[in-house]
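In the block that follows, a single chain appears as structure tokens, in the form predicted on its own.
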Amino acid sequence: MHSFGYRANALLAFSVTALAFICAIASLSDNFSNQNPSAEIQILNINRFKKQSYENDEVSLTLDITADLESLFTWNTKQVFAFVAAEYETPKNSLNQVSLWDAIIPDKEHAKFRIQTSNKYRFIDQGHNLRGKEFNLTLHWHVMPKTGKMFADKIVMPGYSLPDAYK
């Protein structure tokens, strides 16, 4: 006859194995969801475009961000972290990314939004490379599940440019 400790250990081991299996199946089920988020970003105004006293360019923008991220939410989604980044090239770096705005979207009810805002974080280039510069605005998102691995994706919106002269 087995002791109480041996039976408790067997029951605990079986329970943990069953729970791990259920979590793995739940995590895999997210791969079958149809995700088709959409976004559009417009620059409403260039509020400030100046050269700082220590040779860096600084830009302040007013953005109109419209996004529908509802399709990213499944029963397994805890929250979605979204951010808008300006991406451009300079002679020194092939890719520069500057975060302009971010938000944590806690549930599906808040995943479809339109916001008009100035950039939350300063858009500064180390140097004076932004005059006349073409850049992309990219909406990035990171889906944080209740169980399983986190995944990220983005929508790139090209065709934006800054003026040739400071304002």
Contents of the next structure:
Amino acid sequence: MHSFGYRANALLAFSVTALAFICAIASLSDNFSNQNPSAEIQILNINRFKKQSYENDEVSLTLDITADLESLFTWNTKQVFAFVAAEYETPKNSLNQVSLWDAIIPDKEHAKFRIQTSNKYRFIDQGHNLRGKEFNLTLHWHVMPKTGKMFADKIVMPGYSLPDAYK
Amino acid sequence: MGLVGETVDSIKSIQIRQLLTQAIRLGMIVTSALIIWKALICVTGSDSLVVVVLSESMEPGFQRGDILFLHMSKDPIRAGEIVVFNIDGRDIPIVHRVIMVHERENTGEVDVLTKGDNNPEDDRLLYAKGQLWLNRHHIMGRAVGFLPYVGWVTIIMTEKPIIKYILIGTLGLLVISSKD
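So the form predicted on its own is up there; where is the form predicted in complex with the partner chain?
What follows is the whole complex; the chain from before opens it.
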């Protein structure tokens, strides 16, 4: 009952249980943090709007993104993954989401930013439905914790639209 | 001779009983673990419940050796979700983020494109030949939770199987030799 084996076993079992408990509590504490991130996106320019050789529309644009995601960071946050996606509807597809730009925000100091960038990923439609298309730009964020539950949310900014003709 | 025979018999019978008890105890432990495992699979709707991160394609968020808890609900797949999927013909699941979604109007079927956070390009290179999109049936689950470092045990056991045999052998010996 007091052999080394028993003591080692009891110690191991206790420490694993305690660790699991601490991880769970750390994750739960994220639920109590108050979060109010904000963002604003402007389209500075539509650079290119054309039909690709195999019939899909492609747009290239320059965006001006301002965001303040500082309130998302808690002591249990490892990083925040933020991305901007264009969302729109077409006759064939009830929902299209195309990610245009993303960034990994490693800490609170980098969480308030303003950048101007052309889209990192190609904005290609399934088809040629984009002329004159109205779309929403959404800023999504995905909080990755040091341990525990990940959670994500977004801000939807409606009211953007593409020109009626290719250029 | 009769006395020796009797003693031998009694020793044998004690040992058989103890052996059987030990075997049943071991069986109970294994089957209750299996029950818990299967029940969790049922609850989360995902075939594998937990995945170990094997590559660096999602760094710095997920490092090699972290484990991810999966959940598969009927909710539609949306951009930004971290999904685990299998490519036809390969058996290692891949954990990447969805960057493009095209959902059909009538059927609700969905075309999905994924990319690892740390990869420069999207995953079209990884998909099967000629495959441009993932569909719902490729996706095994969404990552909803995360624990760091715990998966190293699995990685070590896969890459150096000797350790796996040593571990199972030791555990087996411990169970059999504990006589309470």
